[in-house]
Structure formats: C-alpha cells, structure tokens
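First, one chain by itself in structure tokens, the form predicted on its own.
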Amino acid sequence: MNEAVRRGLLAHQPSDLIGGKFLALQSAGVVGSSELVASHDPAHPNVQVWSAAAQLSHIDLAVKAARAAGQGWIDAGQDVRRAALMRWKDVVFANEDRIARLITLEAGKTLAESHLEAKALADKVSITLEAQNANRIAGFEFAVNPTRQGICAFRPHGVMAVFGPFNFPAHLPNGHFVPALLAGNTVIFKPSERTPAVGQLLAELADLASFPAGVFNVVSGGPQVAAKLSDHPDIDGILFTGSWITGRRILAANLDRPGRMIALEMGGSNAAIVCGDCHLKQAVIECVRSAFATAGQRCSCTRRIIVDASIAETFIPLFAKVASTLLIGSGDSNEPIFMGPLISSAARESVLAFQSRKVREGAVSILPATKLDCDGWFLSPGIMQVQRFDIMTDEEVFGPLVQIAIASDDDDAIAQANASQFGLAAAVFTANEERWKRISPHIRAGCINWNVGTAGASSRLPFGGLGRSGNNRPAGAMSLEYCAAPIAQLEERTDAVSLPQGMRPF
C-alpha cells in the first residue's frame, strides 16, 4: 500500500479525477499507453508515498469532460462561481493539517513551512475575490455617441491546463486554478510527477467542495502526459510553473497556436546586492534565509550575492558562519529544523556536480555543500566565491548553493546583478533610501526587494519574471488578467443609422 493511503492522508488508492469521478490507476501499465510515476519520502527514500501507471488515455477524457462542462460553468455566472470557490476555501481551511503533513511527506519540506503553504490555499481565495483583484476583469463602457455604447467585456479562454511544480505542490497550482475558475474557465491540473500524492489530495478536496462535474479535473503523469496535454488541440490555455527547460518546450510545442494563452513562471538566478552601508545583521540573516530556504528549491531563492568591496571581508565570513549553523533534518522532526532534504537523489547530484565544475573553473569553495551521513537526500549549505558574474556563464542551480562576487561600486554591482538571462527576483541591502531608489530602477527583474531577501513574496502583489524567468504573465495579484480575454463591443441602442457617402437610399 502506498504510504499516503496507509497514513490516511488520501482516501482513494492512486486515481485521477475526471468529470467528477475518480478513475483508478493501475500499479503497472501497458506499454505505449501509460508511464510509471512514483514518489518517495525525500527524508526516507525507502518509503514509497505514491505509485501508479499514469494513463495517457485519461488526457482525452479530461479534456472532453472540461469542454462539456464549460458552457454551463460560464452561464452559471460569477456569483455561483464565487460560492463554489468559497466552498473550496472552507474545505482547504478545514484540511490544513492533512495537506501540510502530505506536503512534508512527499516534498520533504519542514512541517512549519508546509503549514504556511497549506494556509495559503484559503488565503488565495480571499485575495482573488477581493474587489481590487476581481475588478480586474470587470470591464468598462462609455458613450461613443448619444445612442451608441462602447463596451469592454471579458470572456474566459475555455479549457485551461495547469502544470504544478514539486516545490510548492499545492500553493502554486492553486494560485493558477482559483482565478481561472473564477473567470469561468474549466481546469485540467497535472501535478508534478515528483508530488502526485499532493495533486490527488487536491482532487479529493475538490470533490468535497462539490465543484460541478468536469469543471476541475486532475490527471497525474510524467513527461509523456505533460507533452500530450500541452500539445492537445482542444485546450485553450496553459498555466505553468516550473523550469525554463520545460517552459521552452511548451512554447516550442505551441508555435503554431498564437491564440493559446500561455503563462509561464519559471526559474531564477536571483541576485542580492549588499551595499557597504547595509545593516549588516539584517543583510546576513536575509541572505542566508533566502539562499537556503526549502533547501534552495524555490525559484526565488538567492543564487548570487554581490557584496561591496568595502565590507566583503566582514560580510563573507559572517554569512558563511551563519549558514554553517543551519539545522538540517527530516521535515517532521521535533527539532526546529531550518531545511529538509532535496526532492531526489538526482537533484542532489546535480548540485554537487555544479559545485565541482565551478571549483575546477576557478571558484573558491568557502563552505562546501556535502552529503549528510544518513539515508535521505540531504545536502548541507554550500558557498562559493567567484571572480565576478558573467551572463555567458550564468546558470540556475536548484539547491542549497550560493555564489558570491565582489563589486567595486554600485554600477559594477548593478552590472553583475543583471549578468543573467533570468530575471525573477532581486534584493538590495542598504540603509540609504536614496541609494535604493538609485539602484532599483536599473535592475532587470520582476520582483525587487529593499532589505528583504529574494525569497519573499506577497499574494497581493504580482509575481513573475523577465527573460527565462517568465513571459510577462505575472501571477499573484495579476493572475486574473491572464485568465480572461478582453472583448470589444459596439452596441447601437436605437434604429438610427446614417447613410454613408456613395450609398443610395432604398
């Protein structure tokens, strides 16, 4: 029995939710029609959390169900949709502990962090329904002339495919499908193949919330299922959170579909600029927190630190000292754990390989990332100092490893911060507000913080990046805007009509 079911965190054996019904998945598949998906507890890899053969045929069934439910969901009106989302809010609020425990079991996050993620599901509903956000698709009208009105109305796109990541397996997909449902779209959610149990739990909670059949569907799977869904001819939009590599594949698969809405929130090589006049304690704590939160597995984690030469000899040793004291362990430990394991053995090996390569290329290892002597996929924080940051050699490493370079002045710091093809988040640490105002407009990123680390966001603000971090479809408070299309209407209220020049009356 899968551990998620054995512990009572899932009510069903591995299943997909399609058209309001749970379709069981087999433990072994038929060649050509399925792919095996399995997740394990990253802290105890011998514990299998969820395992099943994902069915490619379920994609067509889910799209058909979502398409069939679409018109009724639109016609029901926004009041009915708001009521459904309020039921969803009540259900996820009541099941916060269950959600949190499954996130920790399958993704390895600390239980404290998992509770924050679980709580964010209900908060997202409240924020989305607030007038200042819901009114983003309220439309407007004006008088073109005494009898004719100009109207901007918003329509849902239709069937939206939502692709979820493993690092926030509940919160981030919820941030896509809540606004999508409010706008009148129907949804097919494909969880990350690394966290399929959390995806199924969202399906079970949606069933408790009594969404109309076909409005919300969940189909588990790996790359084959993802490819078939993103290339399906009968979906109208893709809402994706994940890596640049996968996001690029989605764009490539949809080059001939310019009308399909594609919103991408991808990775980051996020920079923190530490100025010579910073509050030193604040800068150190925030940089350590942002570099190593969630074992460095957030798209907004600090990957690069640019420290002013005037304080480098003070900041760097102190930063390394604090990082070396972080408590690492199983997420459900009774100890005040700061970070848990990485999601997989392959993820850990990727970080270590990056570290080794950078050292061979000349980087100085200040605090080497090392494997912990235990069964889980644990890795200690790593810090390297490089000569400087360069756009030609920059890349994202998704784990607890940060690079530091020294800047000669503010202009040099800005140049190094922008030496990346990513552009998700950045931070500036200075006690001088004028300096912050001088530096921040020149940083190319979608989220820029002052004296707050890069790994800090508010759902009441937009969240998204530039370049390889996103395609100008910010989530967060702006998510409703990519869930509906503006439609222009001209309406004549009378039978008045003017005879154009050159037309004879009849």
The other form holds:
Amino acid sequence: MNEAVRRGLLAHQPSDLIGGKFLALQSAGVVGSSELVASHDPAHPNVQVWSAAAQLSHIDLAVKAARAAGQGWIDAGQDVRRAALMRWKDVVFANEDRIARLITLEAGKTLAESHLEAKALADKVSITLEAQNANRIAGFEFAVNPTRQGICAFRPHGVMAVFGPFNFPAHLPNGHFVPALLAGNTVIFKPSERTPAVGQLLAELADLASFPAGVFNVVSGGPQVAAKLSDHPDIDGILFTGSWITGRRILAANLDRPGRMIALEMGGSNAAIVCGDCHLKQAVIECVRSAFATAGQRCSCTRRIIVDASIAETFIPLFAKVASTLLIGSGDSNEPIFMGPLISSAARESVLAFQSRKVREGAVSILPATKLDCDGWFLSPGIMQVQRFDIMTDEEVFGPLVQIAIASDDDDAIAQANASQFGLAAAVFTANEERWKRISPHIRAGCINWNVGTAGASSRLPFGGLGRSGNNRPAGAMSLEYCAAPIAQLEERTDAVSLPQGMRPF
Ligand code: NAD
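Go ahead and give the structure of the form predicted together with ligand NAD, now that the form predicted on its own is out.
And the full complex, kicking off with our chain again.
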C-alpha cells in the first residue's frame, strides 16, 4: 500500500479529481495509454509514498469538465468565488499539519519548512483577496461623452493548466490557482511527478472546500501527461513554475498560439555580492542560509557569491566553516535539522557530476559536496572557488553547491553578477546605503535584496525573474494580472447616433 494512504495522510487510493469526482488510477504496472508515476521518501528511498499508472485519457476528461464548468463559474460572480476561496482557506488552514507531514514525507523538506509552506496556502488567499491586489483586475470606466461610457473590464482567460515543481509542491501551484479561480478561470492542476501525493492531497482538500464540480481538477502524471496537457488545443492558458528547460518546451509547443496566456516562473543562478564594508556576520549567515536552504533546492538559492578582494580572505574561510557545521538529516527528525535530502538519486548525481566537471576545468574545491553514508539521498554542502563567472558557462545547479569568485571592485562585481542567462534573485551585502543604491539598479534580476540573502521572499511583493527565469509575468502579489485580460467596451445608453460623412439618411 502507498505510504501516504497507510499513514492516513491521503483519504483515497491514487486518484485524479475530474468534474468533482475522484477517478481511481490503476496501480503502477499497467501500461498502454498510461504513464507510470512513483514517488519515494527521499530520506528513506525504500519507502514508496505514492505510485500509480497515470491516465493520458484523463486529460481530455479534465479539459471537458473544466470547460463545462467555466460559464457557471463566471456567472456566479466574484462574491461566490471569494466565498469558495474562503472555504479553501479554512480547509487548508485546518489541515496544516497533514499538509506539512506529507510534504516532508514526499519532498524531504524539514518539518519546520513544510509547516511554513503549508501556512502559506491560507496566506495566499488573504493576500489575493486584499483590496490592493484584488483591485489589479477591477478595471475602470470613464465618460467618453455625456451618453457614452468607456469601460475597461477584466475577463478570465478560461481553462488554465497549472504545472508545479517538486520543491514547493503545495505553495507554488496554490500561488497560481488561487488567483486564477478568483478571476473566474477554471483549473486543471498537474502536480510534479515527484510529488504526486501532495498534488492528490490538494485535490482532497479542494473536495472538502466544495468548489463547484469541474472548477478545480487535478490530473497526475509525468512528462507525457504534462506535454499532452500543455499542448491541448482547448485550454486557454498555462501557469507554470519549474525549470527553464521545461518552460522552453512549453513555449515551443505553443508557438502557433500567441493568444494563449503563458506565465513562466523558472530557475535562477542567483548571485550575492559581498562588499568589503559588509557586516561580516550578517553576510556569512545570510549567504550560508540562502545557498543551502532546502538542500539548495529553491529557485532563489544563492548559487554564486562574488566577494570583494578586500574581504575575500576573511569571508571565504568563515563561510566554509559555517557551511560545514550545518545539521543534515531526515526532515521529520527531532533534531534541529537545517536541511534534508535531495529529491532523488538522479538529482544528487547531477550535482556531483557538475562539481567534478568544474574541478576538472580548474575550480578549487573548498568544501566538497559529499554523499552521506546512509540510504537517503543526502548531500553535504559544497563550495567551489572559480576564477570568475562567465555567461557562456553559467547554468542552474539545483542542489547544495555554491561557487565563489573574487571581484576587483563594484563594477567587476556587477559584471560578474550579470554573467548569467537567468535573472531571478540577487543580494548585495554592504553597510553603506549609498553603495547599495549605486549597485542595485545595474543588477539584472527580478528580486534584489539589500543585506538579505536571495532565498526567501515576501508574498506581498511580486516574485519573478528576467531572461531564462521568467517572461515578465511575476507571481506573488502580482499574480492576478496574468489570470485575466483587459477588455475594452464602449457603451451607449441612449439611441443617439450621428450620421457619418458619405452616408445618406433614411
Ligand atoms: P521541472 O521543470 O522538471 O518540472 C516542473 C513541472 O513541469 C512538473 O510538474 C513537470 O511534470 C512539468 N512538465 C514536464 N514537462 C512538461 C511539459 N512539456 N509541459 C508542461 N509541463 C511540463 O521542474 P522541477 O525539477 O520540478 O523544479 C525545479 C525547477 O523549478 C528549478 O529549475 C527551479 O529553479 C524552478 N523553480 C522556479 C520557481 C520560481 O518561482 N521561479 C520556484 C520553484 C522552482
């Protein structure tokens, strides 16, 4: 039996939620028009958390159900949709513990982190409903002349496909579908194939929140299911959080659909600039925290540190010393664990392969990332020093591995920070506000922090990036904006009509 069900974290055997009904999935092993999906506890990989044969045929069913529910959901009006989201808020709030335990079981995060993620679900509803955010799609109107009104009204796109990553398997899809639902869209959520149990839990909680049938659907699956859904002719938008490689596939599949809303939140190769006049303790703690939070599996983790030559000899050994003492362990441990395991054996191998390649190319390993001597997919923090950062060789490495380079001055630091195709997050550590104000406008990133590490963001601000990090559709507080389109309406309230030049009166 799947562990998530055995522990009572899921009420149903593996199932999809389509049109308000749970459709059971066959157990893994059945082939044909299906795709096998299985998740494991990353701290104890012999424990299978969830497994099933995902059904490709469920995609058409879900799209039909979402389409059929669309008109009623629009006609219901915002008050009804707000009330439904308030029920969702109450349900996720009441189930925080269950959500957190399942995230830790399936994604390996520490329980403390999982609780923060679970809490964020209800917070997202509050933030979305706040006037300053809800009003983003309130529209406006004005008198074109004494009898004619000009109106800008926002309309939902229609059926939205939501794709989520494994590292925030509940919070990030919730961050897309809460605003999408408020704006009047219907949703098909395809969870990460590495966290399908958390995806199913969201389906079970949506059922408790009593969304009208078909308004919120969940279809599990891997890349085949995902590709079929993102290329489906009868969806209207794609709200995606994941890697650049997958985001690129989505764009490629939709080249002939310029009208489809595609909001992409993708990866990062985030830089922290450490100036010579920084508060040393603050810079070290924030850089270590941001480099290794969630075992380096956050889009906003610090991947590159650019340290001023004047402080490098002090900063680098201290940074390595603090990183080497981080407590690593199973996410549900009673110890105050800093980081858990990586999501899979393959993820760990790819970090190690990158480390070896860099060292072969001349990087100096200051603290080698090393497998822990146990079954789980654990990896200790790794630190490498490189000559300088180069846009041609930059890539996102999704694990606990950070690179450091030295800058000769602030201009050099800015140039190295921008030596990336990504542009998600950046941090500048300096005690001098003038210096921060001089440096920050020149950094190409969507989230730029002063004396705060790159990892961790406020849900009350926009969250998104430039270049290969995003397509200027920031999530966070701005997410409603990509969930509705402005429509222009002219309304004439009388029978007034003027005769155009060249037309004969009748
Ligand atoms: P991923 O790209 O492998 O998968 C993300 C989702 O895309 C999964 O649900 C997957 O099934 C789906 N998918 C696969 N093929 C698809 C297709 N053809 N069309 C549509 N969807 C498809 O990402 P991951 O490994 O789960 O997550 C880690 C990545 O996500 C990292 O690159 C990280 O930086 C990024 N991320 C970004 C943010 C952000 O807000 N910018 C937040 C978290 C993670």
